[in-house]
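Just the one chain here, laid out as structure tokens, in the form predicted on its own.
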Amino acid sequence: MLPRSQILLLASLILAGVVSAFSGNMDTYFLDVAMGVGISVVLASSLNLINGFTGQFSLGHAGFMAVGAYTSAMITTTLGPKFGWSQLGLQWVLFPASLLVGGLLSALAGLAVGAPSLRLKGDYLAIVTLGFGEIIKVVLQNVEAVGGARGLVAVPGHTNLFWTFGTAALTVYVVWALMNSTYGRGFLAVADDEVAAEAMGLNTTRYKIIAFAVGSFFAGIAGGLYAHLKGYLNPTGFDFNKSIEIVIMVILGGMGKHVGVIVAAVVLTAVQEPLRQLGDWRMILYALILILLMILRPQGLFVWPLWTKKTT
């Protein structure tokens, strides 16, 4: 018999591809609002093992998801008519593949940064992260193999309601999982109190790389979703405010939390679409929704059950 938590999953697996195979018939808009919103939970909930979990604060998750969605992109468009896979009936391989291997060098790229950058903490730690994610986005503005700051053109749109959402139900699974091992009560410990962490033996940093890690491959996975799902890529949509926007999915849902991290990435991106004609002003009103929520709800505002109260 399977744990509850595997049979959740499989069955928001099963789900997924019954859904994406009666999706011809949606609205095209509804479909990339939804796909966004799948994309958004993997995002939110990757940056929450570092943030809210771990208790770092992270700003470069746009760069983790840069180098992920143009590393897959590369593949399925370069790779894959140069050696005709799509003649051969092998395209459904090319795409996950691409998703994986996309993951797995933003994964290095998170351990390149966190290595020699997370025996730093707090504001500094935030300084080196941002620091990243602008040093991304410049190099591939200035990359003519990747398009330069024309951007990525003709990226096939292989994304469908299966992978976005097949995705986010085995991220979730992943951090709860990672949390409910050994590991995460190492993550717990260096959130709570690092230097007591250190002097119980602790390996803190290996705990602060193993998480960036982690979350650095999921965000790498859904930069890929991204790439295939709107068939275009520019550097400027991986800039401060991408990563801003995914750190205010976390604290909205509440740090360290994962069905409010959710809700609130869900909410957050659907919510975007009728904020989109105020243009550069709907970043000022998220920072006014972070400044609230941090004076006045700082646990979050999506954990649940809302009403609960403490009892004497």
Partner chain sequence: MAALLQLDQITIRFGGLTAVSEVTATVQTGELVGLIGPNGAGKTTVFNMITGVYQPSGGRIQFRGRSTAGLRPFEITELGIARTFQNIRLFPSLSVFDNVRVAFHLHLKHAAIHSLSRGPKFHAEEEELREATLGLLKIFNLERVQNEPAKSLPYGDQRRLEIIRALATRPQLLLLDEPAAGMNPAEKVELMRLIQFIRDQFQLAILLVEHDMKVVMGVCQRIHVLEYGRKIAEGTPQQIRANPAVIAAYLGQESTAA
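Let me have the form predicted in complex with the partner chain next, following on from the form predicted on its own.
No partners, no molecules, just the chain.
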């Protein structure tokens, strides 16, 4: 008998598969937005592991996403035409394999950035990860093999509802399961007080590295999904603004809250559609929302109970 959490995960995967199978005659615009929402859930939940639960401050999530996006797109665009793949083989074998490789490479990048810089805390760590994100962007802009500043075009549209929501369910499960164990409570302890955590026998460096590796692994997979959803990659799509967007989802949902962050990811991604006509004003609106939130609800917008009686 499986634990309830795993049954729930399995049910989500089956549901995603069934809905995906019947998505053939759904509105393509709606599908596009829905898949964008799923990718956001992956990004926000994985960043929540690093910034929320483990108390680190990464501003480089878009960079990790880019590593996964370009890796997986390169794999499908170069290996795809070879070996006479069938459409099924492309979408159900090559594509998930490319996502996995993209995720693993991104996790490796997470280790490479994380291991030397995890002695840093708070703002210092934020600056290092921000620098990493910018380096990735500039490197991609200057490597002709991946299209340089023109971007990578003609990425096949393998992303469907099953892959996005399947990944989203898996991400949420992994983060939830990691936290809900005696071992996983260590992440929260590291976030609360590193000195005390070490004194209780916790290897705080290892915890932080696991958080970074797992977080960037899923960011990389999200990148692969994004690449095969949009069909076109441009380095500027993975800049500072994208990282900030994900950070905002985590803060708005409530750092270290599972459901809150998922809700925030869904709402903030969906709400972008009607806001699109505002163009650049969108970011200003974002900033305003953040400021108001920090003043009115520092614990996060979707943290239960939604309203608590003031005790005076």
